[in-house]
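Encoded as structure tokens, the following chain is the form predicted alone, with no partner shown.
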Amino acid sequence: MKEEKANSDFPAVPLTLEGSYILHQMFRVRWSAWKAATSVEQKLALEEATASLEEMEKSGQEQSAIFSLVGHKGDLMILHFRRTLDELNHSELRVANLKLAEFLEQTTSYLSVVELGLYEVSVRLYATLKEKGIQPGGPEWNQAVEAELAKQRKAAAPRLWPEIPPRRYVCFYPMDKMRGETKNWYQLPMTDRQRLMREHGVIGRRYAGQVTQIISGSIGFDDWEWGVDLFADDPLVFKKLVYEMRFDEASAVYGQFGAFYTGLRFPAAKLGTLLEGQTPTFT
């Protein structure tokens, strides 16, 4: 009891870690429109976007990647990273001035943040500063929280700024956590969350190897809390993670799933390929 009355003296929010700006674009290709095209017009505008998603899928850190989506929800999509909003918005208005962008129709975007949830961390910092008569808020508590925060962002920078995981497949979709009447993520204590991420953590480091996965924030920027972005040669591997977690209690109990957008990765040399109707090749 005394524990649990200690701990509801933490501050809710977890320390975050924030990196690389994230926009998934998906479109539909306007095949009629495209079909009907001159060869002259369908060459020009295959060419210039071709040059242009190609000098952006080399550029490392702030990368984009195109990716042939299957099933009804769009036919194409393109995803950013980027180290600010402003370079995102960039990159999203140079697409949106393609002269293919004429023969596409743009059926959802998604906005995030890569984000690094810092449960560990918070809760033995938290218990720390506590520790030592240091209230929340005050000058000393801030201080020691920024240079927490530096320490971290120093040890995880690999993880903040990634490169776009050169794999076959993607499986894209965004959650939130239950804020519901009986059961709500944000009224469970630190601590509590703190150990259901924790087993939480444990399926997917089962699939180290397999599947690379990026977690961003999106709570302020788009209609869900967080997106996640699945990355692997076997899309089965998306199938059976997915899976396995809808037993973990962090999932079933408080997880909240929206649309999966599943794709396969194909560099933008062979985006001719793709509006010829036929399947491109990842190489």
Second form
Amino acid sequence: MKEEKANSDFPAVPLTLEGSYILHQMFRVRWSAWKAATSVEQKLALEEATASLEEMEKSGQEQSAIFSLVGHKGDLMILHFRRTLDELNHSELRVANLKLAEFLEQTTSYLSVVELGLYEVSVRLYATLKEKGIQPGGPEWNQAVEAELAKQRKAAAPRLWPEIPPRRYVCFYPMDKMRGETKNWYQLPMTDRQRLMREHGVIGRRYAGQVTQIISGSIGFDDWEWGVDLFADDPLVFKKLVYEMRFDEASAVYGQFGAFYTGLRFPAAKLGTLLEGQTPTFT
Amino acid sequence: MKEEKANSDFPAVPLTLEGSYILHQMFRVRWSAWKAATSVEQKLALEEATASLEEMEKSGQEQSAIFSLVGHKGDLMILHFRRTLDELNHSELRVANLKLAEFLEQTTSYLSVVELGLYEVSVRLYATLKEKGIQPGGPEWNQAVEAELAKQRKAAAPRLWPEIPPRRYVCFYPMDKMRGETKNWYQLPMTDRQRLMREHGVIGRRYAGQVTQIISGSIGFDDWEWGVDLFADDPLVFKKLVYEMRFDEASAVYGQFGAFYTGLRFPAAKLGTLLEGQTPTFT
Amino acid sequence: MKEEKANSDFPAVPLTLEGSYILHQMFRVRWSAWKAATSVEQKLALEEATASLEEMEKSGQEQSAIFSLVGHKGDLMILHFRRTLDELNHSELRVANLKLAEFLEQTTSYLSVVELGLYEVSVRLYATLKEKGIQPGGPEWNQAVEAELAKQRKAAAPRLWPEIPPRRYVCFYPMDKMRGETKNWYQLPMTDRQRLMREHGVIGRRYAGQVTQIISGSIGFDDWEWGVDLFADDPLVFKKLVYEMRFDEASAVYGQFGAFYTGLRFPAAKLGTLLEGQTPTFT
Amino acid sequence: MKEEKANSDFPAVPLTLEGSYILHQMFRVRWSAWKAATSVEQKLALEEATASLEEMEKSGQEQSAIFSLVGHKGDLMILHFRRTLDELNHSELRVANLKLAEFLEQTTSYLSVVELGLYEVSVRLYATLKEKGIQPGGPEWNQAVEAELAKQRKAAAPRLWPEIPPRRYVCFYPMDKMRGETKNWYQLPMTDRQRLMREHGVIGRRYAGQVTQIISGSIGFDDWEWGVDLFADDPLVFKKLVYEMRFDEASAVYGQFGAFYTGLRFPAAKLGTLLEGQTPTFT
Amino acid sequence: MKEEKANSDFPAVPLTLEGSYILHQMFRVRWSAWKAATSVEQKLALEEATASLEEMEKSGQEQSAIFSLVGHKGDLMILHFRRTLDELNHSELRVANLKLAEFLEQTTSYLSVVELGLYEVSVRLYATLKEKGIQPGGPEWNQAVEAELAKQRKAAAPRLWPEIPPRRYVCFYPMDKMRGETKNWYQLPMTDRQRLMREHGVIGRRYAGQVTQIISGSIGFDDWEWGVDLFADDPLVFKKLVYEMRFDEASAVYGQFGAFYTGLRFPAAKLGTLLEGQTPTFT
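Next up, the form predicted together with a further copy of the same chain. The previous block was the form predicted alone.
Shown next: the complete complex, the earlier chain at its head.
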């Protein structure tokens, strides 16, 4: 694929829609401190945390969920979906002020916002406007874009403000698009990027029944450009899907991946099971 | 764009103006220690810190501001603008000697100085001087440069010694310009860099009402070449702006980005709210 | 070798079989704490850990094994093979809740799943189906693939659910396949990858008597794409084998390697010997 | 610039002169511990440290100097110049055994030796010897080289065994010369390197009155190839100089830079001022 | 130099001989804890450590040696040469169980095995066998290789199982051979590698009287491919040698270097001197 300046014909930037603000929080349990605590301290900490997290679990579009992580990167992941950045910040402060926080050590986190990339819509709209001789960036152009975005936003509302998919396993990783000296995603013409994203999407759709995917954007928020959350009932599907995608051009050439986190979801009500040293069941 | 030796015609280095010295300080709250402190200790630490930070907030051109950070990179960011490096060093020592410092752990920091890059001015001036047959680096040349800088410095004073923009959200990240084996910003002719920076600026200006941007230079001071601070009333604008810029050639090909920090500004008077586990309001 | 788009003729993704979930856990012994413990505390911690680890050692297809690691990366490695991710998570929680865990500090870990890559089978099958004019990804294709996988899975069962090879020395390292700007494994035609993997396998087979190799896939699970475990009776063989392989094209050009861990296996019953400061014998 | 094998005509290695061994030591003050100490403990630690550091400050060619660092990389930098590596090691042990060391945490350090690179001299000498038909590396050649070095060493003595320049501000950073796949400093012909270093030097000389520069070599001693110390009365000069140099070919293409440390020098006698939370004055 | 597939004519892998297993252990002294210990505790810890390390110093082909390191990377390096990996593991466990270990913090380590690379021998032998029409990898070939290795091993025994060279200064660093997208050591024809290693060796031999070099292989054992130990009476020689080598093609193009450690050897009997805060003398 020839790489050339992308902004030849119409704007290089695809339209996007944004929804919930997301914070992934990863924690290690300070097992020594936990085991050294009295049973009263444990009880109080557990009751308070369970109550607080259960409340967050149930709050619809501002939901949280907890996961038991596998490996040294963390024992616990708390995933927050919120309407605003303020609410997200409030949630992490709330977690930090739980008695249980005394027994947790935050290892990392990731801040992003649910994003729907509209490559198909963008190319269609830009082409139409261009045919009509409308000037990119001018008032008429911007009005048409805003109208289209409003329409799309309405249609996509459930995907913009989703509940956290109720599946047992989660796979989270951040990613960038390559900006190398010869392979540079951001220098590809938009129609090439559209084609690559479409091919990429085809693979995703083949796994539709097995995996629920939530893409979030983090450009301007955190250290990578996107976050990817996969939710499945069988963790092998993560490997199958990510491996297959690695061969599509969008990933093979342009995908740069950060650390992978693998977890098992469980209801806040079973936090005590984890702290007793057993994997809590899903339901 | 063809990359060739930049110093063909006239000096490769654009003129710059410098203003306030800036220090970004990121801290984690040591929640365990804070919660273990007596209410008297908390009160004393909070009163002293609030008084000290409020004083810094109000001191005009040597202002400080505080932010609640989202994610594990920190809970608190203190941003200092000062007239001199000595004053900046003094401010960090002052923070380190607050009673509250006992409950903070500094995770990182960034040292820079407000910078206005004068690509347009430089190219115009260099061209004029060259037409007059004046020798680059000679006394006449230097005199003309100094005169121009003095004129520009006077005009730009408010932007060189700015107050910290009073908006709710901040996005801070450091960046470099690419020096790869084939793509090397510092090997581009100045007129190409001028053009790229102008295109880059065009995007920025479209967001002018929504974002206040402060660029600071850190070559010779810290590990990246520049620091970027964006201030906005809606954090989504950070994503929109940084994403759109990623497609312009100056960023797509030549921008290298460090860690991103996202915060919510609040008045020092509300530091106690944060320490009680709630996101303080902006005003 | 010319690199071109891989998905020209038939699917780019080779068939794979998956078996046991694997977790490598690396620990440092907190020697100071251990030495400071009373002999009663030591005895209780050791007895409990030995009993628990011995049970895991003996449990057939869900086996664990322990190793004394050389160097600062860890003193102890516990290797778990399990039927499910839930069981793997349960095992690490069980270890974390041993009294001995008080004297251990986890330095790192690695999550993967036993993988048999079927390049030969895939190319043969894909070619046959193609000859028959069957459409890749269609129902007939998928049915044929599933039938083949089922057949292979049955034949390979002992290698998919292996016991941990009973040899004295272990060498573990994670690895990726190169995705550079000009050398990109995932852009090679499948028949080229097949040939490279075959050449790679030839070297491995020459060491067959001296080394038992277990390859596990970690795409979608952990930070590298594969984990490699080598088990031998003479550690020099690790160096010979890995050095020789570094010259084959699959490794020389496309292999990217992470950290290497070298350990000596010993029975859980001899954990006390290690904690007394002596290398336990193998049997 | 064409890159070809450097050792075509005469030796690729430029002559160098070495002088003082240098150790940069960066420390964080453990403010909590310091503030928790009794005033008697503080007094004893401060008196001992001040006496010891003042003695080191005054010892001519084996001088030390202390700096208040800006930012989280450290609060204090102690810079040692010594005649031998043994003396350098002795100095760090002496610092480690101060009572004050209890209140310091060493964050990093850098080991190097004052180096004068003699590109001009080397090219001139090698050319002369070659014209005379003398064989590189033969006895006659070596004798001529030794004679030249002895002569240069004598002339350069004050620069080889310098005192630490008595200016308020310091900027320290380590650097490498690029060894990329197409741009490789060590593959350039010596005459090209000579030309690049000369151009580089021209910039440096223009700042001669404002900056005192000490280059030290660390190949074979520490993780980068060189250390650069800049001393100035105005810290803005660091930015101006390093930015301007970034455009010369030696830096733009071949310079690779490590972390930057910025500090304010003060006399050991004022160490107490720093520990009271104020930036000490220069004199 | 043209890079092509190495295994055109005969095996790409050069013959090597292996000898002593080596472990480098780097430690920081926990000065605070040491100074806080009672003089009785210090005496007991010192006597035990001295006795143990003196015994290791004297044990011929399974020798250990200790060094005072310069800089923050460590205060103490213990270097172990052993006949087997088991003995090496035993030695580190022995060190970990010294009372002195309470006052040490291991910062890093390196595991490798003494290696003699036989490029000259390999090319000569392979060429001879090829001339005779013997098939690489066949029984006759292997027999000839084994015979040659046995002969070489006997001749090289003193270099395979060396004592630790009794010189004052040590320089240790790990290294890799480049595997870039266009410059790839492992893709060079063996005769090119042979020539480059010969040129590299010529430089080394010129320093023969001043430096004793021990190369150890760590492919399959630790994170880099080789470890290099240089021992000298004058530390400046490390800089001269490593700088000169950086210009030879084997290093300039293909050498990738890790961290450098610089130390001063001293007899275990003088460990107390170090712990009193003085650099121990060599003898």
